[in-house]
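Here you get one chain, nothing else, as structure tokens; it is the form predicted on its own.
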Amino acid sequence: MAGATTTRYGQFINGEEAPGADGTHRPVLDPANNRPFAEVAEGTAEDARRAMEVAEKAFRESPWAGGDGSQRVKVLLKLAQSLEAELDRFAELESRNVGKTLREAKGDIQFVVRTLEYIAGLADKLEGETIPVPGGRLDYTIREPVGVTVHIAPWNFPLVLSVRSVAPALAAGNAVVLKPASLTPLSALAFARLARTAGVPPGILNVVVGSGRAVGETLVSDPRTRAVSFTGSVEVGQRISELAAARHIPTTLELGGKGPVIVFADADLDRAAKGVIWGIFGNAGQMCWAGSRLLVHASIREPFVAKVKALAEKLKVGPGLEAGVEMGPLVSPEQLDRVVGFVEEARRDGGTVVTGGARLTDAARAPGNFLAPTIVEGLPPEHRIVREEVFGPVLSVLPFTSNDEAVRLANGTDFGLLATMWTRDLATAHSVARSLECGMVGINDPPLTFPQSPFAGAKSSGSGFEQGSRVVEAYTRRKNILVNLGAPRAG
């Protein structure tokens, strides 16, 4: 497929590839260059419509929410086992389509194969209790699935974050619509395609590229939606929650992050330097729990910052698919504009650039959306840059002088999704740990998660939790039954 201009994907609903309702296609461009290699179909309401009825008349009529959750069992470790055969494949076509180094995009794939091996088992594993109530009765609950669920998934992670949802909706024997973003959606509709190589019946998984207000709103609109699971902006989930508080839909929204890494005086500065270079340059910084922010305890401060800075203007920056490159371009030129926009503000009100800052511009990375690895210091807590969300490759850093302090400033924003922090002393690690208004904490690790890690976020970061052993039960309702085995009826 590379160098491909003309390569074509339709939606995919019923298990088929479709085309959309008014004919249009959208080019998926390579942000490396921002020359098209794809054409998607551009969906409308009226497809996000005909997905819903299809998922519906499957999720009643198909086989897969009946039975004991075996044969689901059975399906989704054939996905997994066709996705890993096919790793290199979707890792180059997440690379292109994103921009990611292909080093980074295989480790996607191989978390998304995971991930479905540690669903999958959890399948066959939806029980019930038996409560014991008065006189002579029977009082258990079981476990069902909720119907027909919608994922609308973003552009940093296009196919770990719309599997980490899809996968446990599935293996509670829901039918599933996926909205992936219009960016990239290109691994989630071959994903799709194999799926039903593997057994997933028609009508079950269902792709539909469009845009968030003709697509997404009318999906999570419809009558026949019984959950959601959204991944993106503050914004856009504050209004998928008014959408589906007016039928009382449960909804798992994650909505961001403006992580602080905390380097304590006592750290392994050489260890926890390449930690915040992982953190916030990983994924040319888009990821909802970079590590943005660093604290760092005054004393070290000049010695750490410079540490960080060297290993910074080190990486090699350029295409995904690129022999040794370490950080890919942006996704687009309005991703880039934007971060560029916070970075000059920041140099306007006073800010230093310690490195980076700048587009790069050589003839090869020209094209493309490139910006250098950035940090900038000497701005105060409440700015703009150090509080909001810049979703590129940009560390801010502040320093601290007390361990309440350190603190205080990571809880200094709206977030709360993860910290991270560096120190040998155990009592700092947990006791700092515990102060922390966020939902996951890592100590001496650059952000790292596992499909048996529940994912999930305080504040601004969003509700709900994704990943770990109950997730499968985020996608069921739980139903009491009351049986009179010969009680004497009540008066």
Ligand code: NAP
Second form
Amino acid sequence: MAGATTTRYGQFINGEEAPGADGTHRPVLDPANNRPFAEVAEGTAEDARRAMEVAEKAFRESPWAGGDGSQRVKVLLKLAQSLEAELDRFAELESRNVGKTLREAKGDIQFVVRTLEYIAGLADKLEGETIPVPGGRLDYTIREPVGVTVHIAPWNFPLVLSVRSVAPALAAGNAVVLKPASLTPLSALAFARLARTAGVPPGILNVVVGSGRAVGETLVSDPRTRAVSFTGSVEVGQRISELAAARHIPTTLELGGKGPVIVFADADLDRAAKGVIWGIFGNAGQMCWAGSRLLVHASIREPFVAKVKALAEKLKVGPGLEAGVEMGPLVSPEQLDRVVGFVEEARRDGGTVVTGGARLTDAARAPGNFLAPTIVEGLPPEHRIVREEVFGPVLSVLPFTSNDEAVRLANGTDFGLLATMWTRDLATAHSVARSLECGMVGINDPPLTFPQSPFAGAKSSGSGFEQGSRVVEAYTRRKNILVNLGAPRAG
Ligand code: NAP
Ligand code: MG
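What about the form predicted in complex with the ligand, after the form predicted on its own?
Okay, now the whole complex, with that chain kicking things off.
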């Protein structure tokens, strides 16, 4: 249990922090050593319902929803500034909670700041249209907030993936209830406090921490919920869809991936190798859009895999907060076991482990969830490790001999989130980009996004989108108003 040095966090409901309804707490562990460093109130279905009640009341009564969008611009910009001023504190919290390196965590918080700035500017630009209609009539549309929106986030980029949907929902004038992942609730709670100080009225942004089943399902099923944004696994996304469909609630689903990285023979191989490394070992591979399948032209397979192997073996793996570390631990012992299970199965089935494949068990790292950067080859495209989401630092290699084969392999999973490719040939780049069944394509870059670019998946990777200038509209309802201006009634 938590020792004297741990910090205690509550739920954040109605603008203040409070213990959960049943008074229990759960420890929050540091993935670098699995020791508790904080504890957090464990929410229940009762807490979820209370948050919904508070949010619905705030939506009806506070000036946030009905008020002037330019006020929301100011508050969201102030929130961006407060977060930027506390970037180091938030980055440290995120790094300690997830295990990611401090450098990565700083990048995450910077992305959140930039998201808030970008989205803030959209809060007073929710325009309607006037539509020509027959007779002496005026027809126009307005955009209204939908009411209470529910947001459920995963543990790999806790604040980024919370705020990228919470910010547009707030900008549109909704009231929000956010459920962060049970493993990584701290940055969301700290953010809600900051939002209150920046001027988000009480009840407009609530955070309920608790299990997916108790808190998540209660929020999605609540009769007051008007929209749901979910980022997480395909299985849970399926469950959320079913619950939401029963009440015709719109959902945005950002789910898993098994991203292909296609390296053509004409690519700048040094740049491509670095891109492959970042795409699979960044955040210890725990990225929905990780480039986890390397599709490499057969003519360059050997030298290219050797390059990637050399870079992988140079990566410094250790606690995220330690200076110079380039890859942190996995988020939990369960996640580590799951990833190791995939690698063991690959080995049993005749795969070659080119590098890594083992836990790091020296005295400093044994208590944490550390795995060496791993590359596996020699398995067919149907093998589980090549086709399913491992969600860890494990790269599978497949050779191809023609552009058609590369596209066939790239499209050969149920997922379709981000595909990246490396080539100097413009015709190849653009024609292959069009043939890929996915929501995003990156050319000559590692996985990269900006708040102004839509983030979306195809096939099992999800539906709807986050980010981009249209995202605020996704949290509004379009209402049509038709006015008879005194025209005589048409025939
Ligand atoms: P997860 O198990 O699906 O959990 C995601 C969130 O859903 C957590 O807050 C979880 O709560 C909650 N949850 C679990 N069961 C629920 C239920 N029955 N009803 C409502 N909510 C429920 O995913 P994860 O393990 O945290 O994250 C890894 C997955 O997320 C990977 O598949 C990854 O690809 C995907 N992901 C996708 C994107 C994207 O943008 N496409 C981005 C990042 C991650 P608990 O924490 O309490 O279980
Ligand atoms: Mg999970």
